[in-house]
Amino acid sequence: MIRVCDDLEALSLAAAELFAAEARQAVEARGSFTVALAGGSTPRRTYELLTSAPFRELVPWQNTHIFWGDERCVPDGDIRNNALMARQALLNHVPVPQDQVHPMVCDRSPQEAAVEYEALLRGFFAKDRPQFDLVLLGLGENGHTASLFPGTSVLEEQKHWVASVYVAEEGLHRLTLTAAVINQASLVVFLVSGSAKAPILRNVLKEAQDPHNIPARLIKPIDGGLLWLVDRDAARLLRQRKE
């Protein structure tokens, strides 16, 4: 499903409050809410309303598990790095426990640090299948979402549940959940903003693309609901089209 909003700030608040509603609808189901968030320019205003009247008060945030779909390796006080946007614009204002707040953490090798992050993973949910009740995604101009970047070997994986991934245009690594963890989730949501992002929204919504160019097409949930939440002015060549 699309949904076409008018600008970034009404996608922002389209996004709050859904984030709003799956997690008191989780929590009246099964007691606790999981949420995946994602990194980037995109989801900040997202987070910013939702420490703010009425979602700082809908959102049950002490039953509330807050993990990322990746990251990149730098120092948690890198500008660069997720966990550090969403805490300042998210997690410092919400009464959220500490101890409910899971970043990937990169402080010894890319490898040992997917290692121990799906560890987490797997002694959280406790299961063989991983299932967030929320992804927050966003959408790279190349294609790639989370750290799934194009021609890059992990988006082969389908053992693992977080991988380490090399990107030789940023000369640095990241950690990721995989597409076949993400694709578990019971809901999925693409936050896409700006004109810039038009050219490759509109191939991604191509059934023919190789995902393996576009790794956002990898994304599809198995049981659960895809979203795209965008604006207008990414939109623009989706209504061309129609047109």
Ligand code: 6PG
Second form
Amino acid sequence: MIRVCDDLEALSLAAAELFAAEARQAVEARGSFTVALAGGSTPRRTYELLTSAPFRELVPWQNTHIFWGDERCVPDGDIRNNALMARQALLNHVPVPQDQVHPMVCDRSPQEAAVEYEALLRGFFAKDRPQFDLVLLGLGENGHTASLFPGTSVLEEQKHWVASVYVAEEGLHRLTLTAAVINQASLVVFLVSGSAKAPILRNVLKEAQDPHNIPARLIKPIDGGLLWLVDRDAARLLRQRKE
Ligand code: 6PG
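The structure above corresponds to the form predicted on its own; please provide the structure of the form predicted together with ligand 6PG.
Let us now look at the entire complex, which starts with that chain.
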């Protein structure tokens, strides 16, 4: 499903509303809410909105467990660090218990860090399938999402839940949830904003594209929902423009 919002502010408001609704529903149904946050810049405004009324009061933060969809292997204080952005925009301002915040920590080899985060997930979910209630994702102009980059071996990963990947164009290692894990989620929401994303958004939504060239096309939740929250600029090349 695609929802076209007027601009980034409207998109962020819609995302915050969805976050709060999913959180309340999950806690009501199962006593807890598990969410994997997206990195990059698009989600920042959503995170900021969640720290103020009405969302700060609506979200059951005490029962919320925060994970990440991916992380860049940079020092904690590096502005590229996704956990740093989420702490600054959201987590430092809401009462999520610290032991319920699970950043991807890359303080050893990327491979070891991936194994460690997978062990954390397996311990937390304590069952065969890691079913996040909500996974937030962004979309890169080259079709990557989380750190599932075109042409990388992680795209085929079916066994592991977390993988390390070397992104040559950035000269960086990253950690990422695999598509197999993301597709177990109850709801996956892409946040896509800006005119520069229009070409890739159109290509992602076109049926015939090869997912290995456009990894975002690997995201097809098995039982869960998939929502594209996009703004008008990002949607400018889509045939149907819906409110
Ligand atoms: C990351 C993100 C990545 C991001 C896209 C879009 O760590 O880089 O997880 O997948 O969502 O690159 O980034 P922007 O929102 O900054 O355009």
